[in-house]
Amino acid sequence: MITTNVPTQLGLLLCCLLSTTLSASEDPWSEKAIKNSVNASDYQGTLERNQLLELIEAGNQLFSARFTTDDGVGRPMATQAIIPTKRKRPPRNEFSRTAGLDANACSSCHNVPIIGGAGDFSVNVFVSEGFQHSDFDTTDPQFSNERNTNHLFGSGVVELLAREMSVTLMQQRTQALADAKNQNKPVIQALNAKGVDFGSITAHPDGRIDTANISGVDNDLVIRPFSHKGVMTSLRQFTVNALNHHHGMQATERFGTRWTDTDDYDEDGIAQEISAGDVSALVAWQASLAPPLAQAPTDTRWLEAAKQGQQQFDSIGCADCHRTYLPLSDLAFSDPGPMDAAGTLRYGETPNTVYDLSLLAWAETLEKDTNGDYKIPLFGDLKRHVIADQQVAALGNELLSQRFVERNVFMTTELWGVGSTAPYGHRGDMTTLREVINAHGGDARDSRDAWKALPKDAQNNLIAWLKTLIIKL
């Protein structure tokens, strides 16, 4: 078994061997961070343990690499837009905290409390989807949404949960259409996946579907589990987006000849900057990060307070959205995944690769339910909710919508790791757990009001429990 979130002698040995291999075509003093791209054809089918270990280590190196202009850093004639978009003229400054470039390495922002973790307020990103054709040099919220960095631990199982839930919702839609046709009348179908209610659809005999009552997911019923707004489908999509936005490192699967008719879309003189294999390595590393698990305090007073705090968490309704666990049937992570869309490699377009996450040491720590499913303790529901109202509006502070998701609607934040990843809130401008709980409005207003009504000791106990949900160093 292997683990990936702390150094091991085996990991260090593989790192040295891999560095030697990758450096073969470069001078040892080369200023390139990527000595040699990962060859995707070397990693196909269901990877054996050693192959998976190698690919994860390659991803670890890429995630920590401080990319340079020799690698292709910069996008002088391309914008930060997700869809390949040309500039009319090069920017005055290549690096900018607002429109990017804004980081030298992935680990520059994902590092609290360790690599792959969250980020401090100082590394906030600026999401400017509505201004993809222009540059701006202001942090005015009329031009961008300022977002704090999420941690990546457990992201592999989160994507697997989203895939299984999406399939369940689509099957319910298919069944509703069949029933409406057979019965020759409209059929109302409740949408529910892993116990999470996503509203309903009305299927008509002629094949039309009324989606007005869908709740918390897009009308295509694909759950997009990543980002504060829940608009990123997969780790692969997230990775390709981030490489271009933050570093100007452009993946060939989106910015290469297939979609743009050139292998140097950003016109920086470096062709084919990030190979499909490089993206796969980064995905494998992120998917392999261990899910954060609750750590029982050694302090007996803290332990007793935490036990009572979890009971308070359940009793005031927090667990309605921050669910204790969601069941997962399979730890086989296919890459590309079945929900990936244009702009990344897609399932069936390339020989598929499967990362068996059950080979990782942390998989043995996951409990199973009576059905034999893994109990994934994410304390979330992978559903979007209204999180602000007129009286309690702090978490609805954005002025721009993203991907047609309302400004006051956000994905439920998974609480695993929350004890290690201050600051809090979408902007990272709340320094304590108490502040962010007080800021819950909208769908969470009743739970927030129940929290406010708790005696001070009971509130402290709830905080004591949340502080046991840490990323293990």
Given for the second form:
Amino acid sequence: MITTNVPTQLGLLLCCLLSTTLSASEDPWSEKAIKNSVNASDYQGTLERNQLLELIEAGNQLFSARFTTDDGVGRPMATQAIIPTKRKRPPRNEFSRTAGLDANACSSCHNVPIIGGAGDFSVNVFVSEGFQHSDFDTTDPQFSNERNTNHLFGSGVVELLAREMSVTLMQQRTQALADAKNQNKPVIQALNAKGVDFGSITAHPDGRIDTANISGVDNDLVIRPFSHKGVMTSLRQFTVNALNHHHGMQATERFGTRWTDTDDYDEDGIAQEISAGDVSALVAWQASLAPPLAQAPTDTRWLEAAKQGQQQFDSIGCADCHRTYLPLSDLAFSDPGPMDAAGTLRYGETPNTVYDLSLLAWAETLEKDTNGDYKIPLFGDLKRHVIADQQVAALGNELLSQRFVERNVFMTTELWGVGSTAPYGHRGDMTTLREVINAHGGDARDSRDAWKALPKDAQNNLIAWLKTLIIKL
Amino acid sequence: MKLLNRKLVGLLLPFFAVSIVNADTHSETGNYKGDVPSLHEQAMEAGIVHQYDGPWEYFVGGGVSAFDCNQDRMPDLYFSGGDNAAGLYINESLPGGELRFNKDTTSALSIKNVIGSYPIDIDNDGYLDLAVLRVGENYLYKGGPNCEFTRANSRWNFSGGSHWSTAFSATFETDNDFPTLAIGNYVDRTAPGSPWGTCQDNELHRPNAIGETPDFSEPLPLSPGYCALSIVFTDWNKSGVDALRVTNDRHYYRGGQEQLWRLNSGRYPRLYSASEGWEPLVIWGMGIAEADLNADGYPEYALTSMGDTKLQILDLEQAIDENRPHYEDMAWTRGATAHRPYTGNDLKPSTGWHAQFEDINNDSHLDLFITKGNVERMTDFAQFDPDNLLMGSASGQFSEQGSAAGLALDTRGRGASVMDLNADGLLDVVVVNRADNVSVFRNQGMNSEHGPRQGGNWLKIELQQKGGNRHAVGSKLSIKTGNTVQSRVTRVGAGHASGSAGFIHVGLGVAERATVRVQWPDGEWSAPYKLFANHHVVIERDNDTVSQWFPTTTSLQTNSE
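Complement to the form predicted alone: the form predicted in complex with its partner chain:
Everything in the complex follows now, all chains and molecules, and the chain you saw is the first one.
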């Protein structure tokens, strides 16, 4: 088994093997970053360990690949929108730190403290729907939401948690419908997944569902765990979006002939820029990144402070949203997954592939609860909350809603890795943990006020504990 | 009898010469890049054994109504039978599963001489009623719970006449809670010289605005009639007031043409004339389909005929500046003429009947389905004449994919319905065939090398409002995804002798979400509704939130299913 945080001997071996293979089709001096696309048909069914590691390594290379125009960088006639959208005219400059293209490689931004990690303020991205005003040369928030780069460690199990929670919520909906029909009267059903409350629905005997009281999740009951806003369903969807937005690399599964009538939607002269296999490799690599676990400090004073700090964290209500762990029943990661919609490769559209994450070394470090479920210590609840109010409004600084989610509503940030991933806040404009805690308003206001009321030492202890939640180098 | 004589062939020759010279570009080709549905015919397996047949009067007609009569929101099917008894089939399909229907053998609707039917809630009781067109007296049936139907001609003072009725449409005119009904008639068989030049007048049944129940005691003739085979109330000029469009069969009329009646909310109907921009058009008009293909608010129309299908687009300059209903035909440039069979060796012209715009692969581009079928041993027209599936694309072009979809059967289609029969978001196809069993095609998904797969994302929307016009007939919907806007309108009418009611289906392509606004029949716009794809939703007027709907026997719903 290997860890996936750093290249290992096996990883290097695979890398060499891949390079040898690839050199057969591309000149060694080729300026293409993708020397050879990953063939999805080579990876079907539940992958054996060696196959999985091979695919992960291919993803590793793609994640750090500095894509070039020979690969398909650029989208002169397409915007950054997740729905293929044409520009009226090419932009004056293809690269722009505002509307994008804004990066050469995935790793250009995801690199703190290591590849796959978060990003500095200098690599913030400017999220626009990309429909109207898709080109903008200002950071004025009326055109885009400025977002700091999230880290990706543990993202595989995060997606698995979201899938399991979505299924639970949908089962509750199905049960409510059956109950309403059997009882011939409306039934109010609480929605709760892994102990997280998502409000309620009212099911009617005729099959209708009132969704007005659903809380913290879209009313289709799909938990979308990725992005600050919690609006991305899967690593696959996120990857396809990001490749287009940041690099102008358009994945065939969304921008190809099936949906757009053309194999060069962005009109940059390069057809079929990213294959389904390439996306799968990127997904496999991200899904394999080890969940960050709390690291006990060697410094005994820090260790003691951290212990007390965690108690403070729980006692003032931080853990109401930043859940210590969520239980996960299975580490089998099917790709494509079951929750995506058209435009991202879907479950059942191709022979399915399963990445058994339990084959990875970090899986052995996960504790299990009494039910035999993996305890995933993400310190989050995969739920969206109002995070700003009239008095404490710093985290409600955006002007644009995103994908039906209001401007002051965000997904609870998972705190694992928080000790390694400053700066903080969804804009990355807070340099310390203390600042970002102080900025919690809205649903978190009581906890924040309780924090503010803590003695200085207790606050320090809490910080000491948060600083143990690091991404292991 | 619709037998083409030599004179007519002579008239047709120049017309078809153009078509045949360029025919290759309009045959089914393999260069269509979008999804093609896998349509599997399974009428027998679904439990539907029904045939439309009979003598001359039943060479036309042969409709099917698709509507929910037992309040489970799954569409039931009512088939015309001609000389045979009509049949009501109750939908017992499992959501997303194989199609299953059970014939209601005791239904009051099991009557003979039925040409076609259209569902509409006439008395605003929440139950869909049914207008039944016949050779002989037409009937209005009052719907009740569990598919109970009671003949209501007397109750509603409706005179069913004794004509040969072949077309129907309904609208709710301003300030009237009850619908205005229009009935299109065909040949007056009793007139001297029949059938040539003896087209029956059409009828307009306006309700008495006063009273608790519908009262159609004062019908108006729509004269002249030119042997209508399809009619539809339509807001051609975005005025908010419907006009009545009529497509007529030139085979029997003298001096006739296509017609557009101006109604002007209660006034006596008047035809648009050539001086007002209505250009005379003479075709074997058999079916109408309406859709706003470019989402500009002005509908386009497909008109089926013998030979070329017409695809008409309004001349906006004349329409906006002078309110002139002048149309250009764009069927040829869009690849939608469908003028001869796209497969087989028969190069004779086709005979088109029912037409319907729907998005059958959910790619967000409307497709055009047309039934085809020789009238009855008309040797100058194709004998093997398969139904068409013209797939729309982003460019606005249509591409024939009937054969690839599995539609190319040797049957003689008439009426039809493109409707999701098993609540899976995929539109299925029902076709009434003359002198043959009906065809019921289940949409299994999109063809792929790995077997049928899911198509694009979709939405299905049901509209409700209180008071009159409970099902909000005449509403217009604006569906926005990204920079793209699609529009839909709820109508009662058009097609060929076939009506439908229920969810409005919209394909969304790769969009996961859509913002939907409704312009209710009185012109008021709703607030925008933010809807997630791949759901059935119920929009109730004045309610800020929508309800979702799930088939109650459903298993776990995920996007993977």
